[in-house]
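Presented below, as structure tokens, is a lone chain in the form predicted alone.
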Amino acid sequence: MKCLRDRFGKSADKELINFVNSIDVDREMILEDIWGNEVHVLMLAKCKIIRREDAAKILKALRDLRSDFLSGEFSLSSELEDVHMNIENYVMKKVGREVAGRMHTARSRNDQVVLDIKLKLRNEILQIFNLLLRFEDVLLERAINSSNIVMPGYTHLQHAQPITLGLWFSAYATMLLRDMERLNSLYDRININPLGSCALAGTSFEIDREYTTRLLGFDSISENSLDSVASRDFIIETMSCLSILMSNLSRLAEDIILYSTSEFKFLEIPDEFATGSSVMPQKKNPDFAELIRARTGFVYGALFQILTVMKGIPIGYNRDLQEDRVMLWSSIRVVKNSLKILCKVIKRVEFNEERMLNLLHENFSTATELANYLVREKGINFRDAYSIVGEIVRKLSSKGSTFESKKLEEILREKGISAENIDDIISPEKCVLRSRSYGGTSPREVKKIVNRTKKKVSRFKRISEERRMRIENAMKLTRSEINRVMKSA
């Protein structure tokens, strides 16, 4: 370690320096670092703590390095600890001490990191969202599609009553898109700055947080600077929203691994997402499926890692929490590749509807919807009708039989019920059609389902792009106040 040894009378052990360093996490931030250094430097010119000149010079280095480091040229050094001191020494060799030297006047790493992680953060969450809302087209889509398709619904994974499959999809949909409303608040109490907090108790240099706000387009500042460099709910807050999306996406998989086998044979996997054995010949397996499941534990224990992290460290920066996003830039690649990947699939797959059709046929489906004709057109209370209906299921699967209008019609007139129309009332088809309630497994309300949808993620669809075109805009605003800085030098 060759700097920030002033106070030290040796060297930093080699066994330290590895074990402290915070290179490889840190290779994730780097453009992030320049961006907030350049940012740093043009708000000590403006508020006259740094000469202009010298500001020229830091941001041309940093103009360098970032070149550099796109072009692959510039590598992190392990012996520097982290990528703050990586930067600073990169400029100190451009420009030399004296100069380089006044970058990080007013700034501590413990605000330059938390800055480092939300400009990154909050990158990752928009790519997240949008991915989300093109999953959401999908979904939907086919949602719309399928409204006629029935199938199975399930409880306690037996059968329950008939469903249409655009309810499946707009099931998937609507869980997805509480998802986005949980990543669209996060996004709020991410997008704040944390940078002039500095170690713990602000400066006594008279910085401007609102300019360097601006630059960095965030919505605000953070109003506490020891409560800003101490904390980290927002990670905490960031893993939980991506545990609960992994957990969606996980019961979505579990079902595509169902649905897809010999027993269900509701779905066929597209041959270009599925996988082989390497001795049976007929195998096809969902592979992509078993590893969302198996990740979603992988984004889990990144949630409790952070919140055991947290537990018990005194106010203020430990280096405990250097530890905060280790697994939370991992656990974001597993969460992307995951949307990706079942985005494709579910575009493709293919559902059986004459095997979903026959089973509802053959597993007292529509039993419910007898029941409920038993108290519409006969009068009869809910209760007493459950019995007569459960009654018949018994007679009749001790038998070996299901559901025919003539047997029904006679066992319902040994018991002094007559009933019309019984073929319309244990049809599942017709069944769903009648099941009209706001919210409804009916075509008609699966529908407005889709509709009501579509028109909040039209809504999250807006707000995505004005987020975009902030931190674009912030960019450019920046790259210009960087361009008036070195003209006037």
Given for the second form:
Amino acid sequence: MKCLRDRFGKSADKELINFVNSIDVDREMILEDIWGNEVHVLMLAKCKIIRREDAAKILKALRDLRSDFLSGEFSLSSELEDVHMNIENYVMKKVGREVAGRMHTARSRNDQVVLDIKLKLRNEILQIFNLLLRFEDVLLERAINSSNIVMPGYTHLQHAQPITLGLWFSAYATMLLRDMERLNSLYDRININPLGSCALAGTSFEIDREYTTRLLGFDSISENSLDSVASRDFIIETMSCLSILMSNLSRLAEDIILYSTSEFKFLEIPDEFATGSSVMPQKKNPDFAELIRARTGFVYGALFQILTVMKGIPIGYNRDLQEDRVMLWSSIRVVKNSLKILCKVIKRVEFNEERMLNLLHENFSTATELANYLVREKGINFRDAYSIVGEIVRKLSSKGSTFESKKLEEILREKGISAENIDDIISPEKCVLRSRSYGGTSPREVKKIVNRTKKKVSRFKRISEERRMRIENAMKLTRSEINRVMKSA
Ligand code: ARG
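To complete the pair, please output the form predicted together with arginine; the form predicted alone was given just before.
Now the full complex is given, and it begins with the chain already shown.
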């Protein structure tokens, strides 16, 4: 097979063909390339740059190609370098060079490839967005149902203060909502039509970029032909968003790993999500969570890969840009799979309420609240109250004791502080009820957090649905334009 060799005296070396082709990363964008071709050909016909009859023939060949691809009868050949040349070659075989040779008028593979990536990427971003929406529902549901359950809250992985399990679940919901906000604004920057930028300079043909923008469901037209083919910051930004998202998922995975140990025993991983050992029959391992933690590194790697590819490229298309996808599609797969499995586990995982409560009684987790009590009820300044409670903790812990109202009353009395009935103050369950500041851990506040988050989630559900519809409508419009041209030809 000969591909783009007219200028050369010799055919391409086999090693070269293997080295430069982009088949592996282009395989993911075959349907997108077909759609882009259809729209481009429709535009060429509309602008009378090619004849309607020729357009109709090409469109028919592209329709055949789509069904061949969907039934597994079309595969990409590396000798044809990339998806674009493979598709042109297919059409050429169907309708001949005289007609098919017209489809590449007024464009370049340089704008084609950005187009394909954007069409594919916006779809992927929407899928990730929808997985996050589903995950939010699960986290918020669990937060509401556990707004009364207490657990140790940690700083430095040391017992800090009692919190509600509802606060823990909703913390991840709040965190992931920011990932959705990032993806939401990223989508706007992706959904801009590069087609018509051509190789770098636009074209002398009178093309209609507004028409292709409408048919492809883009929000706007790319502003500058040179920037349009030379820039991949939308991929850097995607990888940044996905890296942050994975870092958040990895922390959740880490909590699950820790909380499922015999040392913590806060939760038990559902059997269907645990994995065993080949030799230790008792083992119940959280492999899925460990793999999320590890694959986060892969996604970070992808961010660095694309940042590094981009940093020294002179403006314009350079073949370096082909490497923009080497880790992109696989990173997206990692993110989607991680979200799917975490969502399932979080939906089902059971927490050991008794264990979490017992631990809270052991480690002075209500010490801050005791100091707050001295401030509030006894008029002591916070720093002195802190010292008093610190001293109490030192004494009790050296004897291996914990807070206990009788002993506390006694020690405080020795210091001239009358303190009766401080059971409520040192009770973790009562303690969380009092953290009623905005965004605090009390059940009342957790419910408010959940309600506020739900509102934002509903807004994102609407946006996501609108975007899906917009893409669908654009596809329908393309189909009806194709039918119109084919009928009238
Ligand atoms: N296959 C290339 C890529 O993936 C697109 C082709 C542009 N090639 C060129 N020689 N201008 O980026």
